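This document starts with one chain, in the form predicted on its own, laid out as structure tokens.
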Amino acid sequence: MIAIVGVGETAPTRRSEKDIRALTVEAALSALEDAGLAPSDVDGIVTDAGIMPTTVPHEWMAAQLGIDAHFSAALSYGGTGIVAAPLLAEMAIRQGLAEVVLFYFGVDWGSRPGGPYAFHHIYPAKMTFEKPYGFSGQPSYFALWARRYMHEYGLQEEDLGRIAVAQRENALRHGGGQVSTPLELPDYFNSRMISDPLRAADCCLITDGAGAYIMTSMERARDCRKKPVEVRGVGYASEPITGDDIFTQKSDLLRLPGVARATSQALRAADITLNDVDFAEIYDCFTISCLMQIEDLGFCGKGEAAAFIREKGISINGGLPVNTHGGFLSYSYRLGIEHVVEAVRQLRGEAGEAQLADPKLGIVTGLSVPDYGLLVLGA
């Protein structure tokens, strides 16, 4: 078993005047403070494989931290990579290729020209016939989900505005997001529309920031710094299809792929099931991915998800807390290394206002269509 030993990130922000190489080292170097190690005791870098391979290198990061030789692998793209990198982690540790193992990602879209929107560029069916004819981005895909959904389960507006109003209370508990103004349901109405059914309060943040985790054996995990956090399980599945179809060409727009095998993965790893976990940081890059999520990951049967959330509760006091820190719609959106970091300061008991009482499970998911991951940690 590993542990994770040392997180970190740099203040999400709309536009940052740094850029994402200057963030990435600035988020690894606060992880590696964080858990009391220098650089030189890195002999090991695990990334996403879609993102940082072209944006912040391992090869760079390395000549920047002091790294010698050392083991590098990057997996999937996105969230998934996010939280799936401790499988390779715990690869490299276990056959002797690595001792301490550092992740790091970051994304610079809040300046970027196309922001998120031209990460699809590399998709040339999308290109050729969907976005020459308006159908650009990601709130138009997802709010093709969200009608579906609304079609065959009866989800009302409503339903959406609660988990934007729950994960806007707990983004002003914790605080140090980028979204400072309380949200109720009305203000949610009053949102402005971006892709009918989704509003403004529907869509994730747009952020430029980095974050950053470390990792090693649960023996070297002792001697550092602070109390290892326990990676008790990680779930890693993705399904034939290419991104040029899955947003708007798969037969069953409301099943996430990979998310059941995944989740079936992770949760024996750990060997719990879903009711042991105290919280949930989720992919939520719109209310309705969030939502579809709670029920393809188990909490609920599928149509349910609306009356679980009205009836359990997913803020900080609810029945099934998600996102304690804001996620992404009001803390920032940085593709999940920020639930990761949060996830880890929960279990640590260093999450502030937004603390919950003495968590002992969570978990992290990453939502990279059609891959999913998911990552079980413990006190």
Given for the second form:
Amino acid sequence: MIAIVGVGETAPTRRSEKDIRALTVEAALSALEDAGLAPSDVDGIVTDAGIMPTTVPHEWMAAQLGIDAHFSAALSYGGTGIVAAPLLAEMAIRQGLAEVVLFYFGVDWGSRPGGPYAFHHIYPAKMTFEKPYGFSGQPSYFALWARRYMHEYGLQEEDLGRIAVAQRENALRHGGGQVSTPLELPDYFNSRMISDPLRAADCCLITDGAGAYIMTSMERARDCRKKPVEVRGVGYASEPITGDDIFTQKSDLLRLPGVARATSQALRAADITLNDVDFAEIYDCFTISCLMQIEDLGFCGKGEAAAFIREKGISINGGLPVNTHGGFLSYSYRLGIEHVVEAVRQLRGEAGEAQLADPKLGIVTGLSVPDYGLLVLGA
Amino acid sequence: MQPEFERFFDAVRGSRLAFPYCTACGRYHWYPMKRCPHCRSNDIEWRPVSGRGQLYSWTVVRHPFDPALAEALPYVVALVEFPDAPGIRLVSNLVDIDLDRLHIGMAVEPVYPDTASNEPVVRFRPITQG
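Now show me the form predicted in complex with its partner chain, since the one above was the form predicted on its own.
Every component of the complex follows; first up is the chain already shown.
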């Protein structure tokens, strides 16, 4: 068993004066400070395998911080890598390859030309068969899913609106996010249509920023500054479909790949069921993907997420608090590192105005199609 | 361009639609792959289809994700299925359409570029009754 003993993040902002390497170093140092550890204590580095290797590589971080690393590994890209990284850290720690493992992640999609849209230029079929028709930009991909979902399950626009409203409510209570204006359902309906049925309020923010967390054995964790947060279980799964195909060709377009297997793997490792979970930090790149995960994770049946959200409530006061900091929709969009940071703070009782009443177990999900990751954390 | 993509554009230049079909397992796949993703066979041929299809999903794009298309906004991105090529969904645009009449399942037919055009794009329009 390993623990997360330190978390750090830069202040979320649309455009930062600092570049991605400066932001990522700042987050890593902040996580080490939080753990009461020095950079020289770190002997292992784990990141996602898609974004960090080309922007803030391990060897650069090691040289900048003075880390004599014995272990360096990477998994998936973006969201899945961010939440499934403890799988690699746990392997390294258990095998004696490393004692203290640093995970870091940052994006500069607020200031980088092309922003998040340019990321999809890595897919040759998308560039060849889709871009000429103006099908580029993630909101359009998820809009096709949302439209089809409406057709199959009778989803209404206000069902999506309720997610945006709940997360804004959480973000305003938290107070540290990128957005500070209230959002109620009428405001949701006034939000600019981007790619219908998705409005601006259905889409994640765009952020420059970074975050980091530190992992070590439970034994060593007891000597750290803060109460350790246990990694109870990690799930990672992928399906045999390419990033080119996932938004249009998957035979069951409305079921997210990997979720069922990653979830059962993580819950089995943690020896819990979803009923035991006090909160969920869900990869909410869009309202529709948050909604689909609520049912694909198993909180309710397929097609039932809208009723679940309406009846149970997903704000901090709700039956299943989701994205207690406001999520990508209202806090920041750093592909999930902020979700891990927030989950750790909740379990430590450090979440300020957004604090839940004594939570014991939380999950964090990572979506980077066709990969999926699920992290179970315990107080 | 990936070499396995080229046959699609050859067909469109001839005002036809064709998709990769595996003669070993009898299934279509999309997008084109090096081998059949269902059975790994190399026995892939491109089969012509009628082009008549149905709208599987759609969105009206209103934001200039691609600055080059800012003047074209709003436009309809369509995901089209073909009864004679099961398992394929083609991304395209829907033209000659009243936005209020868009609906899933709508019958559509291809609109090929005129022969003077060297732009190998195929768009779709509703099949009008009668």
